[in-house]
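Take a look at this single chain, the form predicted alone, given in structure tokens.
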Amino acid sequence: MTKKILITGSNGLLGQKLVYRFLNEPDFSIIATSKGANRLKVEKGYMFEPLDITDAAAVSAIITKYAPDIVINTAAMTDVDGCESKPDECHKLNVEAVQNLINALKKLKNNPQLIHLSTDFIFDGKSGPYRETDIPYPPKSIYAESKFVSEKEVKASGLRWTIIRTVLVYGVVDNMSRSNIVLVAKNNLAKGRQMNVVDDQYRTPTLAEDLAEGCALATIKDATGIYHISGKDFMSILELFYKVADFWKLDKSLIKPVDTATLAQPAQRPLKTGFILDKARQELGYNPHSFTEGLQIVDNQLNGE
């Protein structure tokens, strides 16, 4: 029996990868939703509905119309510094919108599952990389707080739920309106721009295809609970930039190491996060690419392959 899967934020990096991933699964029919017009190049094989998930009535109407078996919520305000300057907007999209989805799904009679995307930023960054059993400490930013609160909403929803946390996602999508760390590094270095790059923040950067695969595995295996889905290579942001420079044979002398304190960013970042992937490997069969393999995939896509 075909299951209906509704994806929010389908124009975004993860949202697009999820649509394409589930097009390969004949047992799922896809409803892609996003604010504004559809930005995917492939327009066949799924339904698209424009949806602003901060509009409770619109969410209720779409959920009632399609009665999905699974909702994967990728929509979020992820601009960490932007959340500091627009806290109300952040709360509306990252917390209230999740409540809208929960309220709409609770009215269905088919026992739907909510798969919600979260972040490594809910941890304080003092003892990463983290397992699913590690307790989040008081979040360090308005963005982190909003994701922390949204996790609590999902856990208390009474729905079948899955929380997938991830780290520093990168990749290439159709009609991209926003960039990500790998493309920022590549494009600036290619233009000969000097860049100040932090040497005291550590992550496990995540290829968007790998994150989509982790979400798909959790969906197909009907997994519930919390899963950490990220890349497998633990590195500093500085090392990430060096690896990008090496891969595309760009000038590493343009990269100037600095510590986080000197940047005076509006939002405080956790210094050392990243994830331990044992649970996802064992329970889902998750096996991410190496960072270098991820860069090759990005390069192939940029070249239209």
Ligand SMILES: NC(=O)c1ccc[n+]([C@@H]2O[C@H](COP(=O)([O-])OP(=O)(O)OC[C@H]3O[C@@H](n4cnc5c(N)ncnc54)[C@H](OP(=O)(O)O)[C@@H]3O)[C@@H](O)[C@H]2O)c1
Given for the second form:
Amino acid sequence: MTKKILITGSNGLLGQKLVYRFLNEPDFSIIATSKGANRLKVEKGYMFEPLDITDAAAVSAIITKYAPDIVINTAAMTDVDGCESKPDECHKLNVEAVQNLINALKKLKNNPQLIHLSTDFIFDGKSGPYRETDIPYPPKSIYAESKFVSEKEVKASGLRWTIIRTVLVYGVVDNMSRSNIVLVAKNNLAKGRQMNVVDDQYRTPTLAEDLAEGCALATIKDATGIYHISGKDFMSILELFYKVADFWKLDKSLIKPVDTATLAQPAQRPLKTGFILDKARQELGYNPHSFTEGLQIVDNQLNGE
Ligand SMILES: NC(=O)c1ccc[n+]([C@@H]2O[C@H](COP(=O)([O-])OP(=O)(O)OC[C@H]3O[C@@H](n4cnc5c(N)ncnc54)[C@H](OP(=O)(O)O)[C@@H]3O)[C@@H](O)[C@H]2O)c1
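Show the same protein again, this time as the form predicted together with the named molecule rather than the form predicted alone.
First the chain shown before, then all remaining chains and molecules of the complex.
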């Protein structure tokens, strides 16, 4: 029987990749939802409904209308520094809106599953890379705190739930509203702009297609609980920039290493995160690309292939 899957934030980096990923799955019908008009180039093979998840009545109406078997909640305020300057907006979208989804789903009779996206930033960054069993505390920013609280809401929801945490996602999407680290590095270096880049923050950067694949595997395998889904290569942000420069043959001398204290970003970042992927590999068969393979995929997409 076909399962109905509703995706929130379908215009976003992960949201778009998820819609395209599930178009290949005949056993799922897709209801893509996002704030504002649909920005995907492909408009066939799924339904689209505009949905602002901070609007409780609208969430209730759409969830009641479609009675989805699965909701994947990718919508979030993901601008970490923006969350610091607009904490109320952040709380509304990253915390209250999650409760809107939970309240609406709890009224359904079909035992729906909520798959919620979370972040490596819920960890303090003292001992990464992290496993699912590591203790996520204390979050170092308003964004991190909001995602930490949203995880608690999801766990306490009484629904069948899955939390998928991820790390520093990059990729190319249709009609992008926000850039991401790989494209920022590539574009600035290509324009000859000097960049201060942190050498003491470590991550396992994630190709958006890999994250979508991890979410799809969890959905198809009916997996519940927490999963860490990221890239497999652990590196500093500085190394990431050097790899981007090498790949596209750009001028590495534009990259100025600095430490986190010197950069003084508005929101504090955990220093060393990244994920250990054993659980996702063993239980889901998750097998991400290397970072270099990811850059090649991005390059192909930028060239329209
Ligand atoms: N990106 C990362 O590096 C990263 C790292 C760790 C965890 N995550 C988590 O992964 C998830 C997906 O991230 P992403 O990179 O795909 O984020 P994204 O590209 O910022 O996408 C989020 C989408 O949500 C939409 N949206 C904003 N407000 C909304 C609202 N009120 N109702 C419905 N939709 C709304 C946005 O619409 P507009 O495009 O119109 O603004 C955007 O398309 C998030 O939960 C994030 O916290 C991301």
